[in-house]
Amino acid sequence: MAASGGGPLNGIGFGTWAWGNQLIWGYEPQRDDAVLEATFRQALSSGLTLVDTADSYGTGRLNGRSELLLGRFTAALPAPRRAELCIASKLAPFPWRLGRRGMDRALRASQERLQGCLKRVQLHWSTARYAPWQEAALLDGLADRVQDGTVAELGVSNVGPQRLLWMHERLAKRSVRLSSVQVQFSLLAPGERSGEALVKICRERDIEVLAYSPLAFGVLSQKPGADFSTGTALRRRIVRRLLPASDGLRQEMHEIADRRSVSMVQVALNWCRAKGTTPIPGLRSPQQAQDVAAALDWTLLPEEVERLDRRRERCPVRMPANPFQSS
């Protein structure tokens, strides 16, 4: 992809997928929540205001966790705080959710655990390639819950450019905006052409694009030659196989990295705001939220952009892709 030219840089919001995940991530309630409540608060205080759900985040007997824990921080906010924040919640198109009013009993279970404080719900994912059939009345229902007033935005995830472009007709005939897509988006994502086709949509459409994932698993934020040894089995496979791959990667933004004197991190968030897109990488602490946030303080040059591009097409190895992911 081509460096995004002309016009301000997107900004930066954070991920909770981690706050309730024990397969993935580990997560545990005793150990965890009074860390995780701090690592919010520090992002609000850095100036990171867009925060990302979804009421399928949490494993197991903890599914909805990340809403409720979402819910309880932000419940304790002044509130001038709380109107500061842009909570996006992301339904699931599941089997047995139908019909146009198929989401109506999980929007009010996640106002619920969020405690009032959704502005944006989100269609988790596209049932175009497995049922086409039940996606048209769900996102018709979501439609009407924005304009009835019971949440303000709407958004869509996993969507590639051709199943967007429906999406934004259908909706733009009804005076819907379409605020924002979600993908998975990074140096090490699938799929270059399809994503560079589907900023370019979005950004002639005043479309946000989310882009999860910016940092690989934690991937990229490991310096050359690193050997990831922590975190769950599942995660260390995943991640194991794509160190060797992206090492050339990883230097090359450990040199920008090293001459700017930033993190990795940084590196990887400002590749992705380059492009046109709005990272929201998965915060677990507060000391990540500082890092993340000092991103928005600095940018990457063309030419620096254009090299990492260069190391990226060299990668024989890439995230998995997203099987919910639409055409």
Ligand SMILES: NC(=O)c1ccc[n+]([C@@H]2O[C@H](COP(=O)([O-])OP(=O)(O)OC[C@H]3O[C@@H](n4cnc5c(N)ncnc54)[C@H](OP(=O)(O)O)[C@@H]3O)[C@@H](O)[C@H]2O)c1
Second form
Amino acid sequence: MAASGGGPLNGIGFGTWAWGNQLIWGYEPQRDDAVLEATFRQALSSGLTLVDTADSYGTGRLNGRSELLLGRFTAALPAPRRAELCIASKLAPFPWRLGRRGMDRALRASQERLQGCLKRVQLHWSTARYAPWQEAALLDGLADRVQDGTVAELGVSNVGPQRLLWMHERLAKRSVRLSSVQVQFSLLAPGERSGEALVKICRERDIEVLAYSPLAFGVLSQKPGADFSTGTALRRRIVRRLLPASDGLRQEMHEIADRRSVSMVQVALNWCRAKGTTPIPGLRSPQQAQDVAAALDWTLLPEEVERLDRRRERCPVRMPANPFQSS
Ligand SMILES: NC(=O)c1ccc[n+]([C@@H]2O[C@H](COP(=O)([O-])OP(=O)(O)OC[C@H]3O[C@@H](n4cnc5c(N)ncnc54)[C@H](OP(=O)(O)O)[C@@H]3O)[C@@H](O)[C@H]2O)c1
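So that was the form predicted on its own. Now I'd like the form predicted together with the ligand, please.
In what comes next, the whole complex appears, and the chain from above leads the way.
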């Protein structure tokens, strides 16, 4: 991928998938909630004001937990602080959510969990590959809620260039702005060519590209030669499949990080920013929030971006692609 070139650099947000997810992230309410609140507060005071969540975040009986926690944490903030926030939640196009009003109940439930602090609603994934008829009505329904003022902004997720153009055109016909598209985007993300095309389309239409899993589940924070022995069995399996084979790429990141006296995480995030995207790394501690925000203080040189690009091209492994990602 070419460096983005020109234009102001994007910011950084953060993601909260882990805040309630037990299967991959091993969430435990009693152990984690106080640390997550401290993480949230640190992120905010470090200038990270875009927060990503979803109505499906939270395993089993903890479904909706991420939104619930965010609602609780934001309610405790003074009003001016709350006003700075952009909480963007994703609604899942489950098979039973059908028709133009199919998301209405889900949207109300998210707003309740978030205690009124929901600014942007996003369609979580594209149904184009398995139920294309479902998508148009759901998108129209969400646009209705923007037009009637129920929610301020609209975004989509897991959408490729073709589908994005179709959605953008459909919304533009009724003068509804598409604020963002969220896709997997990192030095280890699959499908680099479509990522490049998507960013170009978005730049031309003033749509923000949110880069999810920008640290490849944390793999890109690991020094070359590292093993990974913490976390749930599922996360260890995903991470270990990527670790030895991405050593060369992470060696390059490590050298850049060392020379700049920054962390490898900051290198990973600033590569995303250099490509014209806004990374939304998952945060689980105040220290991580501080480190991530420090990436806003510097940028990669074009030759550093090129070196990372070359290493990325030679890297034989990639993160798994989202099965619902459309073309
Ligand atoms: N639209 C979608 O379908 C979709 C799919 C996936 C994710 N997302 C969104 O994107 C967000 C981020 O993606 P992700 O959670 O999959 O993974 P990620 O951001 O690639 O990795 C998150 C992990 O990186 C590690 N990390 C973060 N900051 C660090 C730091 N400063 N130093 C060292 N390690 C650090 C943490 O691991 P430890 O805490 O374990 O150390 C953290 O849990 C999600 O929370 C979610 O909001 C959206």
